[in-house]
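The chain below stands alone and is given in structure tokens; this is the form predicted alone.
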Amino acid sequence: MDVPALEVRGAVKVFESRPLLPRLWPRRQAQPAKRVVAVDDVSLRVERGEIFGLLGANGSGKSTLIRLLSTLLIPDAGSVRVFGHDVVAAEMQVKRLINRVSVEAAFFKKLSPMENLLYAARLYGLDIATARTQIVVILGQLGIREQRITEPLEKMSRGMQQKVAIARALLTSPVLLLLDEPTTGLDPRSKREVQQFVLDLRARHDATVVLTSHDMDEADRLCDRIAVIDRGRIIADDTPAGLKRLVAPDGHASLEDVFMKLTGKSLTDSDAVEDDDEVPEPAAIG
């Protein structure tokens, strides 16, 4: 059997944060630590070449799971493997195979897209002359005209900046691309261009994509399979058509209908526990 692009077995991630006030005012009664199980015994398998969707409301654990896949967090239990490489034991090998685009990408805003992307190319040890040519091609495929490539990023729209973030990820030709809400904030045309580029990337480069999204139509259009995560657990994993049959035997349902039925909430709702994007990273835990 072929090695899957991604294999997660019983992954668990727990955050525990302690209030800082007792340290500043020792006479005050210490509050108990807040414990959040962000990822709770998650198992999934993504085959090479798949576009795999992950749907969950705010606080469901999806962003924490993406961080586990991208080596930014270490699982407290279970394992995560990328093309057979354990993300903890073989971190550097995994980093060479993946790249990640988050909803809030960091840049040097005073620099241009070309300068930002050339900086990234140097970090990855890419040939600069080749990278310069690739940057023009990739940005052009994402709808950014060549004359805008040398403008400061701070003068560009949020949607334009997100396209540059996607270009930065694609510059390294990852075999596993992690897209964490990549089209959030984009106008309809830009969103469609990014979606088409993801499909073209899979077709041309045999890339595997894991996508989180708040856009049901986007997930339906792009994904071969979709997992629904709720309170840190995977509660469904099937093709879009298979998920729709959970609601209507004839399949005449929307993914929003499916999500509401399985979780009792919409994608814009927040879990009562906490938004996993707001849970502190390990370095910030007191």
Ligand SMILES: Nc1ncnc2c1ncn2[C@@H]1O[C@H](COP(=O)(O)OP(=O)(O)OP(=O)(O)O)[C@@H](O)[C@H]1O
Given for the second form:
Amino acid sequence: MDVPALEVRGAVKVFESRPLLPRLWPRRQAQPAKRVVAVDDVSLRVERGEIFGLLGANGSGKSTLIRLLSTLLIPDAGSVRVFGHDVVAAEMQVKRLINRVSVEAAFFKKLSPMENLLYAARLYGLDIATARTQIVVILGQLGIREQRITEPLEKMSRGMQQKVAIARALLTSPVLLLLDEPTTGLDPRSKREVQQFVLDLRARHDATVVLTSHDMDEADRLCDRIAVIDRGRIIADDTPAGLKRLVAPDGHASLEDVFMKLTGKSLTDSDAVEDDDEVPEPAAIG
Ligand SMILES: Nc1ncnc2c1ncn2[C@@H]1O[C@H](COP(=O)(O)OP(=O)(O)OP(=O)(O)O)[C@@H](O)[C@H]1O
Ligand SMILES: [Mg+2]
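I've shown you the form predicted alone. Could you give me the structure of the form predicted in complex with the named molecule?
Entire complex below, previous chain first.
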């Protein structure tokens, strides 16, 4: 069998946050550090050419897992391999094979997509003339017309900016593309365009895609396989049809039903409180 695009075995990531400014509250000094097991013994395998979804509520560990896959974080235990290369031992090889797009994609907002992408091309040591041609082609495939390519990014909608972020990731021709909530906050039309683009990507660029989402319909539409993640653990990993059969033998169920049955909560509800990021997480004990 071919070497998988991604193989995760028993990955663990724990965050410990010490109480802030203990000197101001001397009595609190004895408090133990808060410990959050963000990724808890996760194992998964993604084959080349698959679109694989990570579905989970806020704080379930999706972004942390994506960061482990992209060498931004080092696992506390377990292993992650990208096309057979260990993310810790062979970080540079892995970096050449992957690219990550997240909601907090950093751009120079006063500069145009072309300028931003050329900047990235220089960072990656790409040939600038080739990159320039490629940028027009990639942005064109994303439905961004040539005249917009030289306008400041800040004039573009969030959907457009998200597409530019994906375009930047494609410049380096990653074989494994990690998309952390590629369509969150986009209007329905931009959402559709980005989704269609992800499907085209696999077809045209022979890419493997791992994406995270809160959106059941999106996961259903795009993903060959979906892992449901809850409090850092993968609690199901199957095709959308296979997941639906978990709740209804005839397969007549929605992914929302599946999520409800598996986690006891609704993903739609957790979306509604998405803006309440300031609310402290319930302390993870044990
Ligand atoms: N750098 C960090 N330091 C401390 N705790 C962290 C850090 N990053 C994440 N966490 C915690 O780890 C848990 C998982 O967070 P993560 O961002 O991976 O979730 P998520 O599934 O991506 O959530 P969302 O849907 O809101 O993006 C949360 O409890 C979060 O507070
Ligand atoms: Mg996240």
